[in-house]
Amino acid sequence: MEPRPRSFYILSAFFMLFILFLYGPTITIGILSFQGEGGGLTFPMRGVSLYWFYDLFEQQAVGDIWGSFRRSFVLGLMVMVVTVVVSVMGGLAFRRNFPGSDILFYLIITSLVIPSILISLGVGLLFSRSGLDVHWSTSGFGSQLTWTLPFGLLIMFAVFNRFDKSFEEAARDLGATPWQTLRHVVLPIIAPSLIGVALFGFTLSYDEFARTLLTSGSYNTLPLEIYGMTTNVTSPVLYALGTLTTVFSLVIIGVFLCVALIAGRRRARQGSDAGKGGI
């Protein structure tokens, strides 16, 4: 085996530093969340226990942790469903050029480059000046869609750009209606991408802070609640909350990956059965 060049070790060390910089804060918070009862917000550790995790489920003097968690979860589901549906519809629509398609595309992408706090300010002002209620389920929902929809649409544009239209043509030759072609041919093929769009939509919404800051009204979502607690809570219970939310996010990602794996295996099994039937 030839000896590795010096550049390999330099790049490996740089990559390890990058990983440490990326996950170091999360690991640090995870470690400090296991402080003993007399522990503080910094090192050194004063014992190791689950005290602050138990304390998290008690009535807190400051903040509405579980109420904000429920709001973030419901809002994430709402954003996820709308992002998936609109992204698929937009991807299908942009398969053919139509008047103004280029302008519409750039308008969609523009929301990604506008500062998030300006989006939040604009949506909040629009609702308040229109006499509409500024609430996490209305204005907050709309402002978050300006963040998730462009990502979902970009994914679906890439998927449909390399989609083999011969599958649809074969289905139509066999007498399938447009709806049957979409349901039984197109959607099963793009299902893994739909799962990716759903994951994008939920996680981006669940963690979003800036676009919800001025549009959530009187009730905070979880990121806003955590931010508010940083100025009042001086115990590791805040770290315990951060650890639990991180674990929850990883569980959500794992669930989506399992769904994608099951869907892929089912599609492979159906293809194998169809091949055997043809033989």
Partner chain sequence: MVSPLAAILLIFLVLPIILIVIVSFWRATEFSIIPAFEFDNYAFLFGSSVTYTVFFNTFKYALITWVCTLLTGFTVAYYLAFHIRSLTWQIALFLLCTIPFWTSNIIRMISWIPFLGRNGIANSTLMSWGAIDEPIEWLLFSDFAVILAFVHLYTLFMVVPIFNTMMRIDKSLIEAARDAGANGAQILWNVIIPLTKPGIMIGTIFVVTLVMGDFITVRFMSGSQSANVGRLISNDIALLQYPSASATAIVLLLTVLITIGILLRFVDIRKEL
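Everything numeric here is computed off the predicted structure, so don't read it as measured data. Take the two forms, superpose them, and find the largest set of C-alpha atoms that agree within 1.5 Å; that set is the rigid core. Numbering follows the first chain given and starts at 1. What changes on going to the form predicted together with the partner chain:
- Positional change of Val255 between the two forms stays under 2 Å at the C-alpha, relative to the superposed core.
Here we have the form predicted on its own; I need the corresponding form predicted together with the partner chain.
For this one, just the chain is written down, with no partner chains and no other molecules.
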């Protein structure tokens, strides 16, 4: 190997600073959430305790953290499933031109770039004007889809642009029906990207604040609950909640990565032995 140029070391230092910038604050509130009972929002630590975590698990004066967590989780799963299914269908459809495909494409881009508060305002108005109740599982669900679907679709477009169509032709030549081709050829090939779409769908929904603000009705989702806490709670219990939700997000990413890994292994084991010289 050729020796590293000097710029490599400068850029490495820059990269490390960047990582520190990204992680530093979060790690700090992680440490501060173990603040002692008399401690405040900043250093110094007055002892180390789990006091603020206990406080979180006790009945809160401000609201219903666990109820909102449950709602956010269910909503995240709903959004995830719909995002995956609709993105795959949309991705498949966009492989050839259909009437209105340009308009739909620009709608997807609009959906991605439109300020979240407009969706919140518009969907809220739509539901109240048509006499429907805003609820996290109806209006909140729909307004979150306007944010997760563009991400899912952009990933699917990228996947299908690199998709080798000869696999499908081979399946067709062997007499597979369109559904069999999709089920046994296309879906297994794009499966790893689907895990990515699912991860996007779940976490974008789970953290979404602005689009749920006016559309979730009287039952809050977790980000709304946290937002409420930031305005009226000034104790490290806020940090304890932050630490817990961050740990939870990391667990979710871990689960998705494990699923991807296991799926990959299984595929490798059950994969074709063509070209390997076995009988």
